[in-house]
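Below sits a lone chain in structure tokens, taken as the form predicted alone.
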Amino acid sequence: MTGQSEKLIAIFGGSGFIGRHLVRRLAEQGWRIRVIVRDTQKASFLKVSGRVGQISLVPASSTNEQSVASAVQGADAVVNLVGILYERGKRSFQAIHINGAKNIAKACAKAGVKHLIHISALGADNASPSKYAQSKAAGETAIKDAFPGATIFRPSVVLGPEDGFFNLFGRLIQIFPIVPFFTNTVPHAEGGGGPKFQPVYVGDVVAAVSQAVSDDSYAGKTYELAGPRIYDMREIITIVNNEAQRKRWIIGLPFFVAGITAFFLQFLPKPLITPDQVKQLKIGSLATGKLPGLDAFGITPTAAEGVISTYLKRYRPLQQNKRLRIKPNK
């Protein structure tokens, strides 16, 4: 314990891939937590992440007001992470990564709450031909607008155990013989390998926002979290094929593939890709240099291939993970 023992944070899609790392973290800590989601049931393997108590479920949506507000009441902190990439009927970016976030908002200034966490993203911009990155962008406006002492997170990629970057490449690898990249330029020439990503740790990000939390030194500031690498699609690709021992032919091909491909795909009911994270797909994901970062928190990002490498693993050949018994000739 660390003295928070009394105190209580909700957190807004604490089941999803960053929010159930952050939950253990937090119950370390001594937090009281509340789990804030549209499915209780989906969510109650949360429930052993601490004591018998600590974590409680309450069934919500961020695109209602009534359920928003008296899910904050009595939280002394309140953390964000809903988010989606992308629309699906009610289920849009206006409606999710704005209104939604308008709501937890305002619902936490009217409430009394110390802190408010919110995670937007990297590459957030009203100016970004992607709608995804320009709803990122007017979230946290809104966010400011109601709540002006929210600390902001830009995450990169977040690579880790349960991510949908690498474990994507991780299936497509062990699927396919053949995995195609996108570039603009001609794959073998210098940068050719596609789009440039900083993934970063989720490890790394639950420390800062478990420090933010409780902090007010972090009031009111934005933050990009990257690692320490970058890497192009191309290197992305090769290391996920290196660790789960495959060779698969890594193929570059123009963007006008991926949007081609993307137009068909967007319309399955979990779609691999979309026009949208196409135009999202060609920005990449860097930190700016602009904005403070992990380092803000006393923390040294955490490399990606000392990370992936322990997860990655899944994707190997079966024969890779077994002692094949030979009998001795008699």
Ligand SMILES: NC(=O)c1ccc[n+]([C@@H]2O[C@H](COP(=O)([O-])OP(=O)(O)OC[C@H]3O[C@@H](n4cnc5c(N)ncnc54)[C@H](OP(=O)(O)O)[C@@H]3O)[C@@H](O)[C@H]2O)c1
Second form
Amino acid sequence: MTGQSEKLIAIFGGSGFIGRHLVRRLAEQGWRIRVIVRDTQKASFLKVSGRVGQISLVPASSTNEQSVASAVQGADAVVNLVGILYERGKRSFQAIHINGAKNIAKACAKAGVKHLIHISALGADNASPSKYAQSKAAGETAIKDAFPGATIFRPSVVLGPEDGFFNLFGRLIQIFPIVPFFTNTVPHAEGGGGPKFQPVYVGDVVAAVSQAVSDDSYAGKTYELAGPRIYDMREIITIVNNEAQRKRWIIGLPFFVAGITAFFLQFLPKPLITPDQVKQLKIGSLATGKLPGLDAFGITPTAAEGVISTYLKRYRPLQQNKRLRIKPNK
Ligand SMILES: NC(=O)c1ccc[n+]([C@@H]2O[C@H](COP(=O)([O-])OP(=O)(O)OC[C@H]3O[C@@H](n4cnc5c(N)ncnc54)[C@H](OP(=O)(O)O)[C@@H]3O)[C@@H](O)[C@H]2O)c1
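Alongside the form predicted alone that was just displayed, please also present the structure of the form predicted in complex with the ligand.
Every chain and every other molecule in the complex is listed next, the one we just looked at coming first.
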């Protein structure tokens, strides 16, 4: 414990991928944690991340102004991790990324919260062709208008055991003999490996957030969180293929194929890819270098290779685990 035991932090989206790592980290630091979730039953696994009574689960939705106001009451710090990748009915980018963020920032200002941390995304830009990226930029503006001292983080693709990105390729590699990547040029030409990414380790993201929640020197600033290396799509799929010990064909396809595929897949209850995600994918996710990054927190970014080998093993062929299997009694 670091002597923070009296302090209370409220985390919106604490049951998600980044959230569960943050909850664990802040619990180790001795914070009292209020995780604001829509379904407390579904998030009950979080309770074991701290000692008895340290973590409480409070039902609220960021889109409900009244429930947000009571959820932040008495908190010293608040973190907003709420985000969606695709729209469904009332769960639009406007409702979640902009109105929800505004509700949280307004409630924090009114309740006298000292530190507000908002998680946006690299590529947040009003002029982006992607609605997701536009809404992330508008969400930042809504936050800053209501709470100018907020700290904003823009992570690149985040990697870790429960991530959506590397695990998606792991699942595809497990099932299909051919795995495509998408490129704007001829696959074998210079730069033909598709869009570029700078994946950042979830442990580094939560390490930065856990400093910003109690340090005034990060207030009112925006940080880009990116990993130490740039990879194109083909390299990323190749790494996953190697980690999964598979020999899949990795082929480059033009982006219009991704567009057509996404058009049909967007209607699935949980779409693999949507047309808006294709627009984001085309841009990639690289730090601009114009904003401070992990170094401002004294964090040396963790290399992706060192981490993904620990959790992509699960996509290896079953025979690899034969020695571990228990033979049934005859
Ligand atoms: N993961 C990445 O690679 C990445 C990269 C860049 C930026 N980001 C941003 O980082 C943030 C966290 O990402 P993540 O990967 O941890 O996302 P995640 O796993 O999808 O978690 C999102 C969380 O938001 C909650 N939520 C959704 N709608 C809500 C609402 N109306 N009210 C309250 N809670 C709600 C979800 O809980 P329910 O169970 O209730 O749905 C979940 O706990 C997001 O803003 C995301 O855009 C992530």
